[in-house]
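Only one chain is given next, in structure tokens, and it is the form predicted on its own.
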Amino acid sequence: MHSLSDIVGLYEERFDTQPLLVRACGRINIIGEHTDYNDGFVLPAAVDKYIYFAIGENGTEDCHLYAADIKQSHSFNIKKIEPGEKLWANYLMGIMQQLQNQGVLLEGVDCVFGGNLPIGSGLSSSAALECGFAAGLNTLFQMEIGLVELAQLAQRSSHQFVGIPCGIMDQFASLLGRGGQAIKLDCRSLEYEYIPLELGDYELVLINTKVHHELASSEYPVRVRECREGVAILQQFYPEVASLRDATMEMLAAHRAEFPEVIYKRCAYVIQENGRLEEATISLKNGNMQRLGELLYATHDGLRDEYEVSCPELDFLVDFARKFDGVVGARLMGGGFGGCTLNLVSKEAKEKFLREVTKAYFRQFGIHSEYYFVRPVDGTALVREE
């Protein structure tokens, strides 16, 4: 975990010029899972959960990086970027390889990174990564690149450069998010609007437990293969469904023997996920938080059973919030197969709740898990030295 200052002192430690220095978000997501890259609606913040990125042009060809959270470095020529086995370099070479694209005249640049973002918790530290450098190079080269441009071009770099066929909702949520506010984004039309998160007497808590399964990277690009699979079945009926977001559950009930199974209870899902994440809105709205947290206990038994992305250790922490006075909804947030849960807990039962479950989660799996208090807060920008 590194501060502002920490950043800045290893980049002085490291390169001779004066660093630009840029504050990249995490983000949360209240509702809406696996739905963004089915076209279909999400509804993140970003909080404050930072990277720190001091960054200087060099007037040379080659770029020097050092990820100080895991104390590696990285070193390449910009006339020769190729992904490589560090996944955190190829986030930031796939940046400037966009860039090179759009025709960018680019020189090597000096970067170091780090911050209080827990990685593979799913807070997105990822996205963190390419909006924050995309943000520091669009300022060092003059680029005047537009926020919702960057977060595309961040979202191609996962897509061609790392190979994660990701939605845009981490890089959107990372750049354009609002404090105090959530964004619900059509992630077809790129429409948002901004939501108050206010939330009266309850407060939004994760719950990281400490694993990360490696089903994570492998059956992501399985589910959205699925997800297509499920288009196809439907076009033939209905030629207008170009995603599952045109879909209904009428038209999938009308068909169902069409689909093998387990394709039909992904479509389900995300069908239904949008659906909620609907009447998720209208709550927020209205100050429901009670109906708010029934649609995330929903979600998580939808991501549970019909999308299959939970694990052992995110029900447990879930069920055990089902059970607790206080807790009015939780979910399993992110990608799945580990990471955090997202929990609506009143602020009265907030301290017990956390006591009780860290212990009983610690003598289930014997893991240490951690907790975090978020809030929503402006997204990624330059920030001046503290």
Second form
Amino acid sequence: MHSLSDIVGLYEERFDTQPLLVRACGRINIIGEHTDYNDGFVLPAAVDKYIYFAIGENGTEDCHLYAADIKQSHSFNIKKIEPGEKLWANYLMGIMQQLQNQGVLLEGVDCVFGGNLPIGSGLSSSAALECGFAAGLNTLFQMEIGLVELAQLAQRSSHQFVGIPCGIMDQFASLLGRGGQAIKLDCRSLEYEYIPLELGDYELVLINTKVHHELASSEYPVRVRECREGVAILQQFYPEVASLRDATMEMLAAHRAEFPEVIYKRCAYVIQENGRLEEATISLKNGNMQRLGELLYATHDGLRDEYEVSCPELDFLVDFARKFDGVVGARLMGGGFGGCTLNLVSKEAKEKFLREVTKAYFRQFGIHSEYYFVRPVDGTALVREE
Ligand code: GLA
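Show the form predicted in complex with ligand GLA, please, the one above being the form predicted on its own.
And the full complex, kicking off with our chain again.
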């Protein structure tokens, strides 16, 4: 856990230049999970969990990076950028390489970063890493790349350098978030609309299972492939279906016999999740928290049974929430296989719920969970030290 001034202090201990300061955001997603790489819709928000960057040009061809939260450093030459063993460094080097691919002439930089964004917990610390560094370089080298383009660049870096076939939700939310709002994003056209996140007597609370199963990284590309397989089957009958975004439950049902069971389930989940998102957006606009909550539970069920990306720890937290008066909705958030649940809880029940759920979770798994209250904030931006 580091504050902005800690990061500045650590930079000054190591380097002589005056750094630029960037605050990169984590993200939550209200609903619309595993829909982004299917050209569908998502409803994320940037939140007040941050990675702070101090970053300065050093006039050489070398970059020196220091990850304060885990006390690791990494140096590399900008003419010889290759993926290495440190995943966090790959996220940063990938951004540098993407900028070079665009023909931008970069110099070496010194960079220290760290903050209070939990790592590997489904709050997308990796997108915050990419986006904070990209935003810093964008300013430092006066490239004037727009935010949407920067999000696309970061996503390309994940694909090509880090090797994760992610959608665009995380990078988009981290960069384009806005205070008090969620972003309804069309992942095909990248058109977006801000939706006020006004929850009345309710609040969003994240509960961190503190587990991160290996399957998270191995199963993600499998899901991406399974969805493509589903599209290929549908295209034999409906050539206009370019992605699951274009498919309907009627199309799927009409050709059920052509689908392997697993592929059918994956497709059904994605199609229904896009539908749930539409309804959730309306519920949010109408202040109907009960309905919004029901949709969150339905998403969890779909992720557990049809998409099969849940795990016992996540299911336990959601089942506990379901039985608790005052919690109207809960679901696993992000890619799955660990990380956080998102809970829509009445302000009145909040404390009791958190006390009891963390106790029950510890009894069941022997793990101390953590919880976070999060607020939608403006996305990744330059900051000054106060
Ligand atoms: C991860 C990916 C996102 C998205 C979610 C699931 O966070 O990075 O692009 O696919 O999983 O909704």
